[in-house]
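Read the single chain below, which is given as structure tokens and is the form predicted on its own.
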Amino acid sequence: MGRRIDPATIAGWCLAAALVLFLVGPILTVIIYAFAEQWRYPNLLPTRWGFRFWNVMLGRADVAEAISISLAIAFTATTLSALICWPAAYAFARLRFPGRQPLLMAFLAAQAFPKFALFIAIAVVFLRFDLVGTFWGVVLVQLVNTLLFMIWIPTAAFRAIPPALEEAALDLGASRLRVFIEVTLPQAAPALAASYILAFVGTLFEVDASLLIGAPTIRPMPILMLSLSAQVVVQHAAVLCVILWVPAFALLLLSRRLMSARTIASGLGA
């Protein structure tokens, strides 16, 4: 007699095959298409492979300059959002005061408001103040993308440290400024890392601030992936997607390995 098949293993293979098919096989594509020269109907893969459109895509003066301003507003954003959402964050998991939990809830309700509304809002103060179509325009707004990183990932991470490690070295002698930056501040950094990588990420991939904030003047890869996909040439959305997908998912890679699911769930805490 054969041997008998687990119902669940079964389940788990088709959810396997399933996710492979709907998360893995649309990334394979792109990936494909960025090395395709020629691929054409019924063909399964290319009839041709080759760097022809990298090329092409790496000589243009135009992804050169997106390449540099996406960076240059991820760093800039992300970089000014630790600078006030880490304090923030400490206060939160160090401080008690009226409001608090409300408040840090509030930012969480950021992030589930209509973002594509809530930028066209901020649009319409930034005309008054000349903020739309520059650099620090986008900056500004890419600020709101950052904060449920930047101050649940941080508060949770100060909340996880214990007192008493702080308050033993208190007892030694220690000031509170050493105190924060010999003890506090090396526990928390990890999760501190993780989120300013998510950040960084999110980011980087963010289309609708640059779109509403930034254009016509402002043009980081986001948008120009989004101009090249309406064209004939599919590989030349595919090349840039490719160059955006593969620094990102590494830094992802890395901020799973600084950061645990318990750390970002202690976040929900009191």
Second form
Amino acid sequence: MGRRIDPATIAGWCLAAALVLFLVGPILTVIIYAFAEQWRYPNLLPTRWGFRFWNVMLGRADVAEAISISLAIAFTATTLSALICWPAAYAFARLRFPGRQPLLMAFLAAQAFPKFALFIAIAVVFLRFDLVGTFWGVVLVQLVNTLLFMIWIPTAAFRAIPPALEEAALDLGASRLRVFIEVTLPQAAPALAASYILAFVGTLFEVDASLLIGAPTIRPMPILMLSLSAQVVVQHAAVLCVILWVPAFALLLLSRRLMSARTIASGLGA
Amino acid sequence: MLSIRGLSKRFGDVVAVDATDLDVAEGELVCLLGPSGCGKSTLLRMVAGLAASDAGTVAIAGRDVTGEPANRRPTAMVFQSHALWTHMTVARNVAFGLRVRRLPAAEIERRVAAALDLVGLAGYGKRLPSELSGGQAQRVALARCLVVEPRVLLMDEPFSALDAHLRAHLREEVKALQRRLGLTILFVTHDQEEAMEIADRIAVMDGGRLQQVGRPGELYAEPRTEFVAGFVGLMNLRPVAVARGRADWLGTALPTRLADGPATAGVRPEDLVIVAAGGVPVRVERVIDFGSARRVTLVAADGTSLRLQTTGGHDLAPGAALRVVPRRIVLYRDGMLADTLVPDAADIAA
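In place of the form predicted on its own, the structure of the form predicted in complex with its partner chain is requested.
Full assembly next; the chain just shown is listed first.
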């Protein structure tokens, strides 16, 4: 029985191959580098494998410090952002006030603005307030970065809750606050958690703002990586890369589980 | 128990509910019946406090609650989309209103079990709403309301998302519960059959106005507006001209006290009678045999379609020629009932 090969299948395979080449290829190279003790030209694979560079990197004080400062910044910035953005998202979803739609658009507009220029402007202001080179300076500028995820996705999530769910609770005698805590929040929880994770991971990897506002005293992971990448021994940066990548990937997978593709799409205005 | 006076609501330029008065006695089930967009749901939501009224008052058990928010009114509402909280178990859904009232845990447990038993879902407490069928979910929504013992139970098209068979079944259950517990219910529906079956009294609404309030049989026998005549039960409605004290119904001039001018005449299908001679000549187009009765679609010489219902043994094959006379005609002018004609043989001969 001769099986005809569907042209769509061929196209699919070509696309898959291209994706592997452009997406998986670079990541794989970095991962291989992290475990390569010796990799001489022209070998396709490392000539000696091992954990030597892992021992070096994990033993370095600046790495440990960078990891802890990165986590502290990401956690503080994302949590602050949640405290500000989630109530705002609820207002956008449920309340009718003048300028609601333009304001929501303003967040999108800010996201489209060239970030580097924005950060330079912020840096000038921060200089005056002695915030440059401080922990809180970096946290504040990272906050700006999280706004889109933390406003748009939660707004879509709150909007997706049928009003009757809240009305039923109100009708049975619950206060507005109780309705919000017992009905609205749990209904929106998966999408809220997903927005938190996306913002958290984004903050963890952010380079521009950290570089402009944090340098030279605040050195989170990506900044350390940047300086290491410019050195002769590439493996240091590769190891750091894998250390950052694994938990971030796990978190993103989790956020995907928490939230349907539709919520993400409608969160981004689709 | 529930007393609505002059209640009004506008949405921009649209009057959704226009100065409506309605009373529901204790233990009574009143249906708000009307086509979609007639304002019946808005009226219900204003009673619940979920929509603000522009004018008028709502009093429940003698207390004016007009200014009170939904969470302080002694009402509970069953929504069209059961509106169960999907992150809570059935028991927790039902317990919500009692937890809000800070009752002791043991009493909450007892009353939740009793309420679930009442709606035939004893033992379903640990399930999640996603594990229920549509009918079960709506029963849980009912239990969630009953458990707080509301003075007035509000139901907003509670069964319209269910299939016809289940709908009829749940209707029966609600009616039985209402009788047994003496519940006071305001029930919104667009389905006249549902209203006829369940209601002690029906309030027919159209265009934001109450058209007529009465017992189901009353509405059918004495529709006071043209809208009610057309909406409740079948009615052959057609425009007629009144001239010199007579209304011209398909060539039959019937005496009326109405002044000259246009009017609308209505004849119930069972009020059209087949006669041997005289009357209006018609042709049989289609016959539906219900067994107990036959409903016949007739066409008059001018193309007017008439529906006749008969239990008699006439030979009614499609295409057959018949003569019919109206036994009873209601005349409407400007939408309001103006005259009821019961023609005698002499009138028809003329």
